[in-house]
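Below, in structure tokens: the form predicted on its own, a single chain.
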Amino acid sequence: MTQARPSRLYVDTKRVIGQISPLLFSGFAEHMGRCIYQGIYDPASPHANENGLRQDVLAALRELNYRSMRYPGGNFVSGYRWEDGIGPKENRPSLRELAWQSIESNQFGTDEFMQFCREIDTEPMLAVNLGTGSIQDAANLVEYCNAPVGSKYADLRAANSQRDPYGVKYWCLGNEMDGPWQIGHLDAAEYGTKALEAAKLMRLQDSSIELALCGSSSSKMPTYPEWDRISLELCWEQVNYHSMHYYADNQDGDTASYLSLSAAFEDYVDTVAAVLRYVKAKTCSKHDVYLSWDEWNVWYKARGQSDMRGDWTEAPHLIEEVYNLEDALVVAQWLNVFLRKADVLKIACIAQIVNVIAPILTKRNDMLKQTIYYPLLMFSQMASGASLDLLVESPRYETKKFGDMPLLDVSAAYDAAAGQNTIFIVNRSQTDRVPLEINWQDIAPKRISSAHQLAGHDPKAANTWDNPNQLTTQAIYAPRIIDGKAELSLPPLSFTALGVEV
């Protein structure tokens, strides 16, 4: 192992991109595979609750404190009738679920998803069914969700032990509208046009409701970012959010270029944003529209077809990704540029939360931490206040899909009424130590308080159920602060936090 030439970070807390919400440290949920099922609800785990919720799922939960998060799908949500999940379980109809070919129980619904929220003290974001659904369909969830008891919906969630309304405050038009894998596909305009007629029977039943209109499902598609140009244009007034979506892969065993894909994450964003800013501009509209980026992750190693059929069985294994090292790397660059677009980008929900494509697998008796739930701990616990603009100085690097990229990929965040200076840092090199000389150019910083890395040699290591604390956040030494300066020496195939108290 080799030492790269010196980096240099400067940091300005008066250089604000915007106010970090934190709702970009959400999740999403799906009835898809063991993510319901087997994952947060299992009666016959000897670790559920009286509610049938799994308490050390649960628990990890609660720790990465997910801010909100979104369910029912997900593809899943464009064939799905909520009312066949809400009543007396021993009624609830157990049906041929179209979207993963396997058997969907509805023993699990809108009131176990909102007790289940409440478990984990976070805010329920709904999808409505804009496939096979009605725009009627939707207006009746957000009357059984959020009205109060007078009226036939309203009074059916009281008849289901749940008088209060829920006031479910973030709702998603549908899902990946733009795929024609999605059951009920619309073009750009049908869509718009539908979206555009439930958004406005869903706000009255009630107007303070924030709604998602679905945008691209995939940078990749034929028809982005013209399809998100055409929904907007129809729907801008009535919508609060545009969603993207984006799966991170290495197919090529490009570890490299993988190390570099926060690069295609940031143009994604850049492109989306520019067509919120010409829709604003070509409606003359004074509203505002934001990003959310409501379902990310990595995903690749499981997406073969029978990864994802469920051959008619209820629970079947699928698209369970084993996360290694260089996954874990890539999350964090994420959640890196989800600091550094925090002006535009306010919603994001990793998808999903348990087992299927998750940062927590589980087994009947026993739960596995893998290497990507460490960044999100560290950035749910960490990230708050505004997010900084940062001179970074570092070495670099050629890769083969986007050139000459830096070693160093960098974050910050300032929150002044906690007296908080976070910063995050990845190593991209495989083999290089890179010594990293911090400058805080505004302020006098008392003292780095906390310092965690997660690290290691192999960039396909894993976690596993017979050695489940191989790659975790350990605390590091943390370096002194003299005279505005820190030093510190990066491992290669690293991630950092450093809070710093201010």
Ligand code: AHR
The other form holds:
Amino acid sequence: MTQARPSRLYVDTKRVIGQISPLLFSGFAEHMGRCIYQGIYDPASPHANENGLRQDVLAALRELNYRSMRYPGGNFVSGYRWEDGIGPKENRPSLRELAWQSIESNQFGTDEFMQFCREIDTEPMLAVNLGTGSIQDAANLVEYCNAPVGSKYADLRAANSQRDPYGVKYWCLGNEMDGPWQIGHLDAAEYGTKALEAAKLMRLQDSSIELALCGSSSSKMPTYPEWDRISLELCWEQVNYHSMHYYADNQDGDTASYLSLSAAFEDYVDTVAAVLRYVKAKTCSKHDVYLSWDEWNVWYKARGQSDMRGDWTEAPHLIEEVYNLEDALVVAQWLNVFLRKADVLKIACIAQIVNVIAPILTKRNDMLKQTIYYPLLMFSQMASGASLDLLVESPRYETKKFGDMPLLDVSAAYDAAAGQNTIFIVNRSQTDRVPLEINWQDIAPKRISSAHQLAGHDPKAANTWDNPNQLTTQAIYAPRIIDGKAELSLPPLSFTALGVEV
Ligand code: AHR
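Can I have the other form now, the form predicted in complex with ligand AHR, not the form predicted on its own?
Below is the whole assembly, all chains and molecules, this chain first.
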């Protein structure tokens, strides 16, 4: 192992980017493969509680501290009739689910999802079907969830054992409606028109709800970013968030570029944020719309035909991506980007939470935490307060896709009320240790109270059922702060999270 030139980080708690929304640490659970069935809900598992929810999975989800949960899809939602998933379970239909070519038993539906959210103390975020669904269906679901008893759908909820309204605040107006693969796909103007009418009806049911419009389903779509402009121009005043989706890959096996992918994430946010500013100016609006990155993760190894189709079976093994060290370092950088864009980005949902491109894999009797679990855990537990605009002086390296990039990717938060500054650092080098000097410019922190690191030699190494703890965060020696400075040496291929008592 060689050593790179020293680097310096300057922290000033007055240089604030924005307040970190807790909803940046949210998840996404779709009726797809084994996410719901055999992941969250598996009455046949020895770990199931009396409601069929897996207790080992619930414990891991609680530890990850997801602040909200998007549900029920994904592509699934565009063919979903929510009324099939409520009422006595024996009366619910088994149906051919077209998006993933699977059999949907409907044994888990809206009420079970609400119970699940209560169990893990998270806010539900429901997507409505704007593919085969009507604006009336969408409004009816808002009534079912949020209206007091005394009308048809609210009374139906009460008959299903839930008298008090659920009070669902966050709603998504469909899913990836720009994608030709989407059931009921529309062009931007058609979608904007339908979304506007759905929003109107949903708000007539409950004026307090917050709505997310479908943005482009990736920055690689041919209609990007025109789709975003057109749909936003039509719906600006009615929506609170505009969605982004992105799945990262190292298809070319170019690890140096892959480890600098945060450049692409930042570019994507900057472009869509520019569209938001453009539309706000064009519509002479005083209203603000924020970004909701409501599907994000690494996904490329499990993307073959057979990964995407369930052959008309229940809970098939679909897109069960295995995550390695380099994937975890990309996820850590993604979370760094969320903090660095905290002024405009207010929601982010990792896709997905169990089995399907997820930090957790299950077998009926067992559960495995993948590498990406650990950066999520660190951020979700530690990042709060204000995000800081840092000055980073780092040695650089050459990449094919992004040119000259810094070896270190860093973000930081300052929570004045909690008296805590947190710093998150990825060393992208595959070979070099990077010595780092941290300088606090406007405060004299007391001490580094926690220091954790995920690191390894092999970017392709992963946790396996036989070796489940090969790659986890380890407590490392917390350097002392002397005269407002601390020094540490960051190993190659590493992610470090520091908690600093102020
Ligand atoms: O998360 C898997 C799928 O990816 C979702 O259903 C869809 O929205 C996206 O294309």
